[in-house]
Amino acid sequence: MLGAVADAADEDAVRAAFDLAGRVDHVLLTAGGYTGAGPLTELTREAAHEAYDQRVWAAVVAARLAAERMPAGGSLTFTSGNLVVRPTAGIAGAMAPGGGIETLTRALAVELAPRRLRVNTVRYGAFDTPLLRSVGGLPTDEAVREAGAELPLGRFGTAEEAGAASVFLMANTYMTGQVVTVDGGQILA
């Protein structure tokens, strides 16, 4: 196993990486973030298209690299949030990239499938991890723990349970063109 770090916007940086790993069975992408919230009156055509290059781009370019040396029964899993389908004000600019994940991700299940290759994304929720600290303003383990009482299970998941939503879609050799939701019930709260 080979885990491999590139600006995933960069794609002769992503292209080296892919040149390093060889063969590549999986592919997890995590690239994006907050690019683009705050006010729609504030967004700026740069800022949108920053948020632009970070997933939907991003995930295009390792989705084309990738293929180019997948065998068959090979996966490629994006990653998206739970607010593009449960938005708050301010985030219009950094979650529509998100839906184009999830919208690219049937796109490329079905383009991809002739060639027994899977495509998938996670929708994540907030889980307990350093960027839920410093975005959230939750520096404290104390403070992670009273915002998550607020939540359907009582608590925030953790980057373990995150992160088994992605070796799931990777080892269920039926599952492609999905959006799987692991948030903890968030979105129903």
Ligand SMILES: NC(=O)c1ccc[n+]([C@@H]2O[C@H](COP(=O)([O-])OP(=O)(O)OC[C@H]3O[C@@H](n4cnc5c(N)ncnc54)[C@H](OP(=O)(O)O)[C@@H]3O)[C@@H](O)[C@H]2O)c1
Second form
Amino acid sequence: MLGAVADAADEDAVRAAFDLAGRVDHVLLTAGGYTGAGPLTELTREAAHEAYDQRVWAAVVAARLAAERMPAGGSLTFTSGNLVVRPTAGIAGAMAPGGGIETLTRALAVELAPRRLRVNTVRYGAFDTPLLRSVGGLPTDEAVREAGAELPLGRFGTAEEAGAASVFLMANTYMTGQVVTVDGGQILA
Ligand SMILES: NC(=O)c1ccc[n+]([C@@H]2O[C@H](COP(=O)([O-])OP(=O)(O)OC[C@H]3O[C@@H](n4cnc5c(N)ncnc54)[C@H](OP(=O)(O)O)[C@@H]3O)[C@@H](O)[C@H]2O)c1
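Can you switch from the form predicted on its own and show the form predicted in complex with this ligand instead?
Below: every chain and molecule of the assembly, starting with the one above.
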């Protein structure tokens, strides 16, 4: 087990983390939050750029550093969310980069295929994580259970269920350029 701390959008710091790791076969990028969320009239250029850096630039950095190092058969897995296809009011600044990730996934899948590297994205519904608890105003397990009861499967997803989707995309050697939705049917409700 190896740990290194780096801002995913800081290319030098991420390069140092890759160097520390040595050989890398698969990369999963989960950086991203709700920077840029709020009414359109209050969105600043700084917040919009930060949201872009957190998601899209971080993915570009990860992809090109990994592509230099990963052997054929390696993969990159990025992260987006259902808000990209079913937005709520006040989410434009935060989620436009999420849409960008899905486009980047397809573009990089094509560009990196000759090197036999694969690129995919998991598009998540609502999962019980520290981010959901803070953004959703759900400080307790009981609050999480109550809010989750409204969803089709009667609960939020778990971190294990989220991780399983990424492991599938790493392991299936014929998956590339895909956005896989894991949301417990939330998009259908
Ligand atoms: N949970 C959901 O319901 C949900 C739904 C749809 C999409 N997503 C997406 O899934 C991803 C993971 O979400 P999560 O719920 O697990 O979020 P989380 O609980 O906030 O965890 C995200 C982790 O990423 C780290 N991080 C954030 N920005 C970073 C950066 N620029 N460089 C390095 N590390 C960074 C955070 O570190 P710090 O704590 O130090 O900031 C945190 O440890 C995010 O992109 C999120 O937008 C989540």
